[in-house]
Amino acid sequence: MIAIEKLRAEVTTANVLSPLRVLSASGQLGYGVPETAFNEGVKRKPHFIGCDMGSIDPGPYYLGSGQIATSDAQTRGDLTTVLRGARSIDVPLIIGTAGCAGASPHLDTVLAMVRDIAREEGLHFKLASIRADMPRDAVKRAIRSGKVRPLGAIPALTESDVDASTQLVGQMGIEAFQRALNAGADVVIAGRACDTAVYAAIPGMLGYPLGPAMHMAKIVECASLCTTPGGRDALLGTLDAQGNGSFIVDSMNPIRNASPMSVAAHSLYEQGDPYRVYEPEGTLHVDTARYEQLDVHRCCISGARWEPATQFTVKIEGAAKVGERALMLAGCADPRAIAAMKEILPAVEKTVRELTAKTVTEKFEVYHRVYGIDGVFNWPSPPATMPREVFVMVEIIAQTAAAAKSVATVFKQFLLHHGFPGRISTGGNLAFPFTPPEVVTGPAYRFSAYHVMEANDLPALFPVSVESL
């Protein structure tokens, strides 16, 4: 009996669908897991285990580079305990977005780590593996058709911007996790998918109301970070099918409790709309959600209501590379000089480029942030009180490592001794936290694609292969 008929077969009685236990090992892989409280969540005997890998947070560089975020010894770490935790009480563990950005290197490499841990481990399991990378021709013939839209205030996306995408990948939702199951996996690992997905797909499955499925997917997908005080502790949810069901979050470390304000305001986590939660298959509503405290410790959440589309959609996201990157990085503490930073800046870059014109004679950008000013934010207007210091960061992008490393360097030199109205001292004005202060990062990348596309054929967009391990 594959796991999700034996699963099926645990939870129904009668016809009648048993409280159904899920543990979140973690809220997002290759951080570390906490183990004394997923050793306990594991204690719980849990119906299946779940856990995230990725977000778009980090920004383009690993979705374009194809490199994983976390380092590898943490990450086959994570990946040990996790699968140890699972096979030890024999339930299906899924994990979603698999190596940050989800895209084939990023799954590639996970699912190697995977094998080499099923064999050092002596585990044996049928391991199901979702691509999430989407076909260009199809993305292409979409734009033609009118049916790709960009989210937020961002240009339509081109077939040159498809063209220019070093990794282009689309979030899958339950659809694709259900057939892996249905294939007879006992550990599903998937390229780029949504968080929601990972939690919601067996209960949909089985038959639990998609309301509360999904509303409780969206708490417990990054771990204890709803509970007070938020932390990346597993946690436990236990979905009821009774009613119009309702789901109870349990943490299980016991200093972070859950409480109807904690979780109904990670209901608003990552969220544009306060009420809905938008997914491949449908959308969530959470306006008519209701949030009881239970006990000092865990909140009981009803009233998610689930809508089913009309329409499948495919976020998709893509990066591409720009040129390489050399950064300038230097602090103030001249009042002066802070004063002026604004004027000073832009002064040096036209001197650089000026002064390199001849030896850089590729393209190339600059980008100047002042910490304490305006590093974070571009404000229309300076403080009213200037800080009594800063921290000064000037990005070089450039076709070669080489030009942005050269174009930094003769910009640090440059904005060490710039003259401005008010200066006292001919040098002094910056300090250095290192030597040298030109750092070269490697590739720039930026997002080519953060779109909606209409899908009609969802499994042709994420092939499911299985194997035994």
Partner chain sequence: MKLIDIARVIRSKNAGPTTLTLDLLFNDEAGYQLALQSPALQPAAIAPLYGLRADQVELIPYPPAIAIKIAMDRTIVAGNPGDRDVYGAQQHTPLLELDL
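Please supply the corresponding structure for the form predicted together with the partner chain (the preceding block corresponds to the form predicted alone).
For this one, just the chain is written down, with no partner chains and no other molecules.
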């Protein structure tokens, strides 16, 4: 019997569903899974274990480059922990958004690790993988027929954005995970996926009400972040199908208590709209949710509603390379140079552009940030009093690393010796903690797509393949 059918038999007695225990091992697999709480979770005999690996938060680099955001060693360690845990009690393990960004290179890196671990640990199971790379022709057709729209403040998607994207993925919903489970999977490793789909796919296919199931998925996907104090420990969700459905959240670390306030506040986190969550197959409404304290440690939540979509939609994310990046890093403590720094930097840039006109023939971009003045926030006016020291970062993006470094090197020398009105410190305007102060950091990317696309054939966008390990 395949894993999902075994699960169905386990939770169903005379057409009545018993409570479903769902263990969230990690909201960001690859940064360390606290083992005490995870092991406590495994002892509670969850019906399945889920983890999310992904986020768009770290910016376009990881998606664009195909590099995973977490370290190889830590990722391998975390995967070993959750694979051992799930296999020790023979329950499904569902992992969403492999390698942070969930394009094929990220998925392939994680799948290779999973195969290695299975071999080393002597684990045998059916492994399903789900790709999330969007077919470029299908996206272009959707653009032409007006079925792609921006998500927030980004221009309309063009066919040249699609061509420029080194990676272009879509967020899969529960449908893709359900197909993988129906194909017999014990372990599902997905490319780019909705965080919620990791946890709502199984409840959905077993017949639990989708409103509470999706709401539970939304809360548990960050592990114990919804508790006080918040943390990364594993969290157990128990979904009850009785009545209109409800769920209990229970951190596997006894010091992390869930309260109506802490769980409700979590609905705000990283959400543009705290009342609605848009998924490919519908919308979760949490405005009617009720939060009740069960005991000092646990909270019970009910009342969320699921509204099925009349038109499936997929969030698409793309990243395109903009060039190669080099940095010039330096400090400054001279009060006159600090006061004039916002005028000095554009003046030096002008000089550098003139001096490099013959040696660097390609176009390049220059961005300066003066930490202490406006490095972090784009303040509309300068501070009332200038800081004692500032840190200056000059960023060059050119088509080649050699050109970017060449410009950064010239910039360093002319910023060091730039003369400005009132200068008295003629030895140099900058302090370098070490040399060389120019650093080549590699390719730079931009988000080329953050849009939503109408889609009719979800299976065609998210193909599943199964292998036996």
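Residue numbers count along the first chain shown, from 1. Rigid core here is just the name for the largest C-alpha set that superposes within 1.5 Å across the two forms. Computed from a predicted model, the values in this text were never measured in an experiment.
- With the core held fixed, the Cα of Tyr275 is displaced between the two forms by less than 2 Å.
- After superposing the rigid core, the C-alpha of Glu389 moves by 2 Å or more between the two forms.
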